[in-house]
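A lone chain, given as structure tokens: the form predicted alone.
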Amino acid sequence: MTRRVAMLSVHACPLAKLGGRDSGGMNVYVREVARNLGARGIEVDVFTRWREKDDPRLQALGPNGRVIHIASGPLGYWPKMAVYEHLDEFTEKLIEEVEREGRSYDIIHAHYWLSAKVARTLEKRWKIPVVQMFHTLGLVKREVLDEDIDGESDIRVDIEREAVRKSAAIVAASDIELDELRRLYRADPSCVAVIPCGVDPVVFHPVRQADAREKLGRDQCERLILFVGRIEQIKGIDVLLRALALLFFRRPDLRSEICLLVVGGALDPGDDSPETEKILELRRLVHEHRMEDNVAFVGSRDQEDLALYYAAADLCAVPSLTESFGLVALEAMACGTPVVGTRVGGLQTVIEDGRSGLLVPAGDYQALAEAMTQVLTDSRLRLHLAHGARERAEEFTWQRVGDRIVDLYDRILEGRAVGT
């Protein structure tokens, strides 16, 4: 009998343009897992908020997969708490949609805390088990962020705690996330399955640096640092800019050679959205350190374009303050690009320090500057890390993720233990 999965990704459409506001690794994860399950004959409906006016109500997502846009609140980007205010409407319309089709499901797979809230209602109504993945945890963010700038609400934390108690299983992207769930949320390890993320080797693979640069119109002689991600405090981009300023202070001879490309943000050539306050703040930081000629904000890019940026770069900087897994690091590594990342969360398990990249303490712009200088100026080290990065990335595939997710579903539906 065909198995059916209701996948909830309220704020993150798996087909959204990446790098914009609230579009990143989670969108990729939902898309790739849904496609992989669909290719195995499992029917997957991904329910997400209707955000873009040009999106159709239903969109195909590979064989046996669909994205179903649910109208709740006004169209367009909304902050997470504004999306939360419309969750009851989202849930009601989702139920109406499912009843209109006469459809039923075997399991609910919810992503992020907003979806966890919806899952509680559906769990009671449909009487089927819930698999929950958080992607980031509110209490972990509280530990690393300035509460006054970007504090996580008690509402989020309460919803996460309830999800930990009531879900049939929790998916953690790393052993470090498992430890965080145990320490901060008192999660039962027997209900947590540790399943690392994957990377698509068809999209992300080594390309000659010279060819990638030619396609992007970049100077063959410049030293390129790449940052990929949402433009927000937790991604550590302000730390990266301070590190770059320190690098130039220590090595003024490199100022004419180095360029930092920032991929992400709410802007791209066809986007009339205003730049976020965070990007404007970063531009002020760039101006303060006289780095206008060294830093370029290139906006959002699709995956094929993104692979070229990885291949063109001498190093990819991932200076996150916290990271449940670190998909950007894995994508860069699959392209054979060394990564300088922070010793936080899943990055510690993806990057092998000294073999496939370098790890530095989070928030330490001095250590970040030193590590980037090493990679940029030592060609033997750069080649060593590039080779190690490619080898390491081969261990992470979406096929392997799919195998583990299917096994998890089987365990839940058969009443077997799911975790350690």
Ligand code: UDP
Contents of the next structure:
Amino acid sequence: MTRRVAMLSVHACPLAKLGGRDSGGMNVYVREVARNLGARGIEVDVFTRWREKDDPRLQALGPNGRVIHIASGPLGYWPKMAVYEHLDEFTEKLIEEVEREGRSYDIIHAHYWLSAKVARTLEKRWKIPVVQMFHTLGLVKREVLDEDIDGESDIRVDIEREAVRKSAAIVAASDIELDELRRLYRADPSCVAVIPCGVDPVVFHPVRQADAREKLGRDQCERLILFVGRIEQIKGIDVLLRALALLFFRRPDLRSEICLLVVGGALDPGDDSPETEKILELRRLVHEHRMEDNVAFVGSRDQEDLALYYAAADLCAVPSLTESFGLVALEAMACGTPVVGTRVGGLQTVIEDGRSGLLVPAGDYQALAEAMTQVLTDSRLRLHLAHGARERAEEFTWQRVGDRIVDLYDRILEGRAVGT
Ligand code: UDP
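I have the form predicted alone already, so could you send the form predicted together with the ligand?
The complete assembly is shown below, putting the previous chain first.
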């Protein structure tokens, strides 16, 4: 039986502010799983990079959970490859920390390729099994992006391949990710457990649209489209802006009524991060299509606020080029907001096209414009999808994720089969 877990999340602190340059779904996942396991009496230590000046060395994460910040390299945001350069230092300091406390673990649970590299050293030293979750895969990203924006592909893919070969089990967020692991990484399906993500119904639940709009100070009559997420190429926001421009071209009567809110991203003007550049690029696109009055970049919001944004919106657009799961879609659905998403990764397994949302091909701004127009102008369809979305979202809880993960740990430790 599993008692103690060393959870590795090198670049994604479970307590970080969300929606910034590189904090999103993975941070939420680690936070929710650690809390859920902790509530069952399993001790979980999450090891993550010390990034913010005010991060304490140790931070509680629910009952039996701790976040341990490991100082390696300078503080602040860095691109992934810069984090990679300091991984050996991270691993050494982590080992020192654990030895100083005299602690031992039953299992290592690693998130993303950066943590996979650390896990290789620890599994040898501690002689305990590793559960690996990638969240996104380098080779999948390479298939959808023309250029290697992060300059990380080869090293990343080698580390991912080794993790697939050596980990006791891989957690995939959907059957699609399982297929990708088989097709691109030759993963043995008997070592892969498909465990979909969850949503917290206490935070994300239906609220009357009028009340949510009042709280946010939004017009009661506007038609509101919402985007939520990190402001990155992979999220397809440019496709969404092109779709909106096409929608206005076809239906000029809707121009005065529709507003798109883009939630997420660092907005400090003095910040020369790639994300800010991305926002500037998107602003140029907005300007090109004369949509300044229709599009607002509102910056990051915490999840309690986000629940109001979902509830205020008529639809949530998730135009991602790839998505291992897509928590934003599930959160919107739990709030009873219809989602128009792309037929990629986990999104296509969560959203049932025509029942709990609409699916369009990735990158197809014409199809996206068509689907958004339908949802915004057909109130019967909107109600039908909202109802279906709520029902569907109830199937995905963190409690269920926790059940499956504990079962996976136990199977590994008892030498039973792990594949789904
Ligand atoms: N998020 C947030 N505030 C923001 C933007 C995003 O709290 O301003 C959260 C959002 O609620 C979701 C996560 O970030 O839980 C994004 O997860 P998703 O799986 O959609 O995308 P990822 O970041 O994994 O690519």
